[in-house]
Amino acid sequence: MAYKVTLIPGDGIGPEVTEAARRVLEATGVAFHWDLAYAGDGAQDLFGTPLPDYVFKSIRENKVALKGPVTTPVGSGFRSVNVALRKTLDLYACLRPCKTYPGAPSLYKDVDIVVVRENTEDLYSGIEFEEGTPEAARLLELIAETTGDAVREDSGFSLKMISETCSQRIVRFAFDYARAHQRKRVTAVHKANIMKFSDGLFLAIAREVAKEYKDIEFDDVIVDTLCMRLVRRPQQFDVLVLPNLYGDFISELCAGLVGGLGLAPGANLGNDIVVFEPTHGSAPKYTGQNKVNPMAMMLSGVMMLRHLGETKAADKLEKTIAQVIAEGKNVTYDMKPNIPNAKVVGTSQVADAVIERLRELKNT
């Protein structure tokens, strides 16, 4: 049986890393029927929008998607393809494992952290008021009337919303993930000492939910303290659960701890839909250069295989990628610093090396 999966190449380096991941996934022997869908710059050129309706239709029908990175304009234009996908499909949980592999350019060993990020609210909810608009003026008046505080009239606003509903489901997700994957501890990350009614609510909900999971340890940490502790000794952390904004920052920090964004896979999950994609962006300056590391996209494919129940294929592919990293003979430029005499190759050549090793395993 072939698994029907929506395949979104994305733009920038997206098509290159997506093609590399597609090839290695097929080399595992698992059969796929790829439902090709376009989002990002390519879709803008073809359909006049970076996120056509048929993309949503395909994902809803297939329930599983593998997505390359897409470009989002900075400061103007379409808010974000990624945010729109997550909000429209209610992909409320962002799962980003960060794990060290021998040979990767990391200062650390034995790091194995899973970042669980709330995806739908906080400052990324998209409720903003532009400076100088009537809406911003009304908000200024409301603030003055209710708090007595004077806010500069030339201010723009982005609202931070943390709800009991969304906090509860993301914390439950983190604990359920920890239990299902034999993890020992969940740590809630917050800034409740300052933002008492938003992060304070998130922390209060996390503490209540934690009481239902007696088999899992629980603690909490202020986000700035977390950054310091991660840099000093990241091995002390297991599963981190965070509101949206902090989750974005901390997942990239954790990627840096294990060797960079080229080794950082991810998934965005709802109740019955999952979109797998790397943590990194579209890096348009490298488009078409066959240069960037496809392993984050490949490891996102490993996550997809596990989600589909193809555990043996997932384990085999992850092991093979780890061997290619450790061997250092077929790695991209970002992997070179920690591998003496490494041979630097391109995106497609990394896929070739993984596929060749998969074939060797099959024949042994």
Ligand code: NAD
Second form
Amino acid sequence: MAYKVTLIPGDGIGPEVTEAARRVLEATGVAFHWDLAYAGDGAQDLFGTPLPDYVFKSIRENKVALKGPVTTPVGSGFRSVNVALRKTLDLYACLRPCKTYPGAPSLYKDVDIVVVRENTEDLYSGIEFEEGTPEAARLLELIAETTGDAVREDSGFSLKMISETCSQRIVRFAFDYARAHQRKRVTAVHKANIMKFSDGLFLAIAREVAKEYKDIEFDDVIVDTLCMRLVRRPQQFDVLVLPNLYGDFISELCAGLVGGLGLAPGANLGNDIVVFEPTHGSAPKYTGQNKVNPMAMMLSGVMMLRHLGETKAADKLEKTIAQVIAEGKNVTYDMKPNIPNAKVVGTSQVADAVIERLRELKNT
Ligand code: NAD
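Take the protein just shown as the form predicted alone and give its structure as the form predicted together with nicotinamide-adenine-dinucleotide.
What follows is the whole complex; the chain from before opens it.
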């Protein structure tokens, strides 16, 4: 029986990397029925909105989606398709494994970090007050009245909210993940020394939840210290659990540690829905050039295969991608950043090479 999966090509480089991932997933022999759904620029042109209702309907029905990146216009217009999807479907956990494959352009070996990012609150809640508006003035008054502090009148506000409920469920998610994947330690990341009522709450909840998981080690680290320690010796970290904003930054940092955005897969998970998508965005300047690395999208497909219980196919596909990386002959430009005039191939040729290796595996 074919798995019914919502396929969202996205925009920018999205359609190219999604097509490459679709092709290699099909080459594993697992059957898919792709339910094509447009979001982003393409949907704007077709339906007058970047996020039509039928996208939600399709994901809710299929419970699994493979999604390419979608551009977020800066400063104006639609806030963000990605944030809207995550909030509306309550995809509260963002899972981003960052692992070094031999041959990847990384300064490090043996990095294997899993970033678990809270996806629904913190500074991304979208509750903001524009400078100079009556609402901002009311907030200024409230702050002056309740704290005695004077905030500059020409300030704009973006609210950082961290709740007990969301902290509990993301920390539990991280521990459950660690247990299910034979991981040893969960590290909570915060800035509780400064933000006592938001990050402080997150840390207090993490410490409480940790008591329920005696088989997994627990510790915590301040986010700035984490950055320094990650760059010095990333191998010391296992599973990191973070509020939304730090999760965003640290998952890109970890992507950089293992060879760049072209190698960083991900998934957004709710209670019964999962949307698989790479960490990278739509890289608009490379649109339509058959240039960028599709491996992050392919590795998101590997995560999807595991989620569907297709472990053998997932192992086979991951092994094949690792082989192509190690051989270094059919890789995109980002895999040879320090080699001027290196011979590199395009997005679709990487897919061809992976498919070729999958066929060879089948015939052995
Ligand atoms: P980006 O990740 O799109 O690209 C930054 C740079 O990283 C690119 O210029 C390119 O040099 C490199 N890069 C990214 N993906 C690559 C790949 N697959 N192979 C090789 N190199 C790659 O980040 P950005 O430029 O800050 O964002 C562009 C747009 O994407 C923005 O509108 C942003 O909001 C959006 N975005 C969407 C998502 C998503 O859909 N989940 C995630 C992040 C950013």
